[in-house]
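The chain that follows stands alone, in the form predicted alone, written as structure tokens.
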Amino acid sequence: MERTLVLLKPDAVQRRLVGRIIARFEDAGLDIPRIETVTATAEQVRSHYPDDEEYLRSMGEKTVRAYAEAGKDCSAAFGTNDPVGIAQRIREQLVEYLTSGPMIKMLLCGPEAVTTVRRLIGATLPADADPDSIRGAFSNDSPIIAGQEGRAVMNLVHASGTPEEAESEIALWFPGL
């Protein structure tokens, strides 16, 4: 049995999508041995999204790519085209976003739980997500709009990307498990 972490972000809670999202995980046969409502601290969110150059570069490159595909220039929204600089701004926007209201943190378990959950939630950017995925069905935000408004993309849910990342995130959000 593999474990993974899922965070239903403040927009999922505010839009009252929690039950519908949880049902998708249960319908896929995943167990939810721990589930709690939490209001994240800035310290927790900063620990969750590391201040690591490789991680930041990857995050920033996704944003640069999304802007290029839309025919837009990142420097207008972020003041730079440097992926690391862009990601540092996004990281702080994520802190503001994830501390803006209650979230649901869940420990999910099952065979290949990480892969199953990632498939169910869909691509990070809602416009790239399969229409049948959680993000594809319930979110329509974009990095362009978010950048213009100086905020993070509201994509409803976070899920660990690898089994190793899952164990690290579980330790952060569910200490002692």
Contents of the next structure:
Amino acid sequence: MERTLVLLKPDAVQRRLVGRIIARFEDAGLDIPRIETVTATAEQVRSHYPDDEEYLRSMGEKTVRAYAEAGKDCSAAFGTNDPVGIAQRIREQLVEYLTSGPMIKMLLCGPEAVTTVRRLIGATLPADADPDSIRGAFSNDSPIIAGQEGRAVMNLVHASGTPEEAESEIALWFPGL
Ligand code: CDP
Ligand code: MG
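So that was the form predicted alone. Now I'd like the form predicted together with ligand CDP, please.
And the full complex, kicking off with our chain again.
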């Protein structure tokens, strides 16, 4: 059995989507041995999204790609076209986003739980997410509009990207588990 960490972000709670999102994980046969409400601190969010160049580059590249597809230049929204610099800015916007209200933190278990849950939530940017996925079905925020407004893309849910990320995120949100 593999473990993974899910956060239902403040927009999921505010929009009263918690029950419907959890139902999708239960329908897929995942176990939820721990689930709690949490109001995150800025420090927790900064630990959750590490200041790690490889991670930041992959996040920034998604943004550069989305802007290029829309025929837009990143520098107006982020002051730079460098993926790492863009992602550093987004990382600070994520602190605002994830501390803006209560979240639900959950430990999920099952065979290949990391991959299964990532498939259920869909791609990071709602427009790229499969319409049957959680993000595709329930969110439609755009990185262009979010960039103009100086905030993170609201996409309802976080799930660990790899088993290693899962273990470090579980240690952060459920210390001792
Ligand atoms: O959440 P996920 O693992 O799918 O994506 P990530 O690359 O680790 O990015 C973390 C979070 O940053 C996303 O879920 C979005 O909320 C946010 N983000 C953003 O606000 N703008 C972008 N252009 C890319 C990501
Ligand atoms: Mg991620």
